[in-house]
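Have a look below at one chain only, the form predicted on its own, in structure tokens format.
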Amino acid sequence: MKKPYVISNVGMTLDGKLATVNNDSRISCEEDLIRVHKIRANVDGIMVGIGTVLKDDPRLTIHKIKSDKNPVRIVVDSKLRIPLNARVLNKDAKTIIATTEDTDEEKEKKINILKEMGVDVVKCGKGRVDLKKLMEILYNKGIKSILLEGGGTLNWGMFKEGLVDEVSVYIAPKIFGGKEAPTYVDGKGFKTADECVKLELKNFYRLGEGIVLEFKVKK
């Protein structure tokens, strides 16, 4: 199957969270900000899970540096929750949804509007977005490396599927605790320990008050 490299990036404490319990998400430091900026200056598309749209409305662009582009931002949304003013949908870059084949009336309304928008709609799977499909689908329409900056849920999705290449972690010097706070992956997780995603150490370096560890994942 051909599709694009992903790399996984996350910011998150000692603990293994991504915000407290309150999404208060303050982790990465401004040199940590710059270091994920610069890693979207080399990719084709940014992915999110709807999840993070709805709760911190990222604009998914390179602000933080200077870039001549923008890479597309895909956001995966099998319910087509996607607020209308959400700051992903604006005209700083071209956008992609993904969305399931199940439609109803007010889905099909949404998606005329949004097209109208200028965003392209992409249906694939029931239920639930099927995501190896849909890295197909972004790989033919020439999208050819992914910045994973998903929730725990997408992130979830993405690992069970063998679909992430790299994995690139910012750990801050906290730790926010709280079990309904959010992970870096969620789901329902692996049972055992041989069914688990397995890695490859490269690299690791200080920034800021944290450190950097770098991955390659094990197929």
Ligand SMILES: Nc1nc(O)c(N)c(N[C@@H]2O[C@H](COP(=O)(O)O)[C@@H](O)[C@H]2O)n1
The other form holds:
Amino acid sequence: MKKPYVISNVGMTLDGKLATVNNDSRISCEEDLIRVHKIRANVDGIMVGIGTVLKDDPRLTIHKIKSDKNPVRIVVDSKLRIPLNARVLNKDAKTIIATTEDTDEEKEKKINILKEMGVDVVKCGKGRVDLKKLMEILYNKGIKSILLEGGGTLNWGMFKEGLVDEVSVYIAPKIFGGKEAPTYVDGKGFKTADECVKLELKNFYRLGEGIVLEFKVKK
Ligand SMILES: NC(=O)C1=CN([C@@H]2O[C@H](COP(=O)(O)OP(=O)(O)OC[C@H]3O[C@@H](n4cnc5c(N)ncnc54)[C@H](O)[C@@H]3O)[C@@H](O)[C@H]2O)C=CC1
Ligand SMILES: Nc1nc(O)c(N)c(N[C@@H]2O[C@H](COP(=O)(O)O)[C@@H](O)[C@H]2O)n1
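Give me the form predicted in complex with the ligand now, not the form predicted on its own.
So here's everything in the complex, that chain up top.
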């Protein structure tokens, strides 16, 4: 199956959290945010789940370094919960919303509004977005590389389907704790170690106050 090359990147605390229980996600140092924007500048798309949009209202554009273009912003949003005033819907970059084929009058109305705003709405899957099918659709739209930023639920979906090729993670010297705090990979989780995603460590280095680890996903 032809699919984009997918790099998963997060800023994570030592205890694996992506934010506090109160959704404070100030984890990466400035040096790491610049590293992230250099990755953003080298991919065709940046992908997040709707949970991240609802909690962070991210820009998903390149603003920490100079860049003459922005990657396509991709939001995975089964129930089309995206607020129409979300920053990812502004004119700074192209945006694709991936939703499910399940629909009703209200959803169709919102899809029409989004299309009038210049947003590309893609329907694939029932109940949940079919991520494998979405990857094929994005590849056929010319998106050959994607930075998957999360959050933990979407990361689980992508890892579970074997759609991630590379992992880079900045680990901050912080501990957030919190059983309910979001982690790098949430979702159902693998039941046995045999099923888990296996990685090959390719590189690691100090950055700012933390450390960056880079892996290839073993296929
Ligand atoms: N520190 C970091 O690097 C980052 C932190 N975050 C944090 O992560 C949290 C958001 O993560 P989550 O709440 O887990 O939301 P999420 O951003 O992972 O979005 C999950 C949503 O995506 C949709 N979805 C549709 N099809 C799916 C599929 N097949 N598999 C999985 N999801 C699918 C569903 O509506 C699901 O609820 C926020 O606290 C945010 O600050 C998010 C990105 C990076
Ligand atoms: N790499 C990284 N480190 C952190 O500490 C973070 N909190 C995040 N969050 C991701 O960046 C998005 C917000 O930044 P922009 O407004 O898009 O520049 C946020 O939504 C997460 O995807 N990432």
